[in-house]
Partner chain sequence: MSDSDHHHSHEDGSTLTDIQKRVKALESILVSKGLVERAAIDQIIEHFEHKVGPHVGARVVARAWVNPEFKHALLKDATQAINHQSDFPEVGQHLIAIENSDSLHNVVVCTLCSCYPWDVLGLPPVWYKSAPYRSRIVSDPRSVLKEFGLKLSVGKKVRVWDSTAETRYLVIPQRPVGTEAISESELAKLVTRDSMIGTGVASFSAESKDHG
Amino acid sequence: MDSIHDLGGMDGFGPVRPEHDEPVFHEKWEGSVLGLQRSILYLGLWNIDVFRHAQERIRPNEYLSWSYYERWTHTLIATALERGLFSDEEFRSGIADAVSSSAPLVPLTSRDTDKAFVRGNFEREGMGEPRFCVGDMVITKELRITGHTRLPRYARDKIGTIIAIRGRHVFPDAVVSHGKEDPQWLYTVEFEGSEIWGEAVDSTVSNLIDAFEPYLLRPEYD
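For the sequence shown above, give one chain's structure in the form predicted on its own.
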């Protein structure tokens, strides 16, 4: 992701101040939003990548001024409207249209509650071997993208080393842009702290990032 939504490595927002004895929810309505989000994901109309991208389309001033669950609320409304769960008129009136064009949906019952809180498995089988091996040196691409990507800005055009191969997984970029899973090999890449944060960083620091194969190049040959 880009814009204000990719806060990693950005300066000027002040220190992180953890809240002592922070409650699970600050307001009761926040728990309702979590339940609603999980219930909608259970329907299978979109996955977490689509949900994340919807948050990335929130305007920067609103993204910074809204609370965590306020962003979730606006995201759920916008995505539900896009996917036809209800119309704009139904949303504004709070009254369901008696003649709905939406396809019948599988109801979420109390017996299925636990399933709604279990994230699906995004690993996929497929043909072909991974392009990189453990121990390979790689460089992340310098992406400039208006859609969705899981490669953060602070880790672009950086040299690292493959330390694990995690299998083939649904490629978030393709899900959001083309509506297809397009599974890709996923690697854990280790970067020296100085490569990410500069020479002033503690020499013992390193950073690990899970990166999909399309994000990676060989430093000298690609």
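Moving from the form predicted on its own to the form predicted in complex with the partner chain:
Left out here are the partners and the other molecules; the chain alone remains.
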């Protein structure tokens, strides 16, 4: 879905405001939210793509009004309820039902937090060769889907060049829409800035994205 999270190229948000000597957390609860997010992802009931898609479904005015960790809090609670990690009643009362119907889950404990610090590897071995080579010209699709995608609006229906092949990775669009990893080749694609922004950008600028193979067409062949 092309919700407010897809911010690339939008105007009107004002200047970037870096904060001098910014603390890691501005308030204590922000750290708790981060710890909870890591712990919940560790349970393996859903992955980072599902978490991202949940953020995308926050209403646009709330997405823009809430802070980053407020959005996380909202999303963690909403997804946990949606996926039955706990019930509405349990959340309100703070007390777990006597009989828990959830599958046996292994929580993250203080003995093995190290496992939660190294980023997950989303590359998947498999058969088949990448369809494109470094140097190939490609056109990104005009892709509008109601589910999740990682092809930003600003980079659609644009001509670019493959500059790297990054391996075969879990396909976020598939994970969110039907829970399957459906690994796809991943490429870094470079676009001339003018191809994307027209005359608004000078000729020294280029934009790069990491694009999954299903986002790409071969000019004049597809």
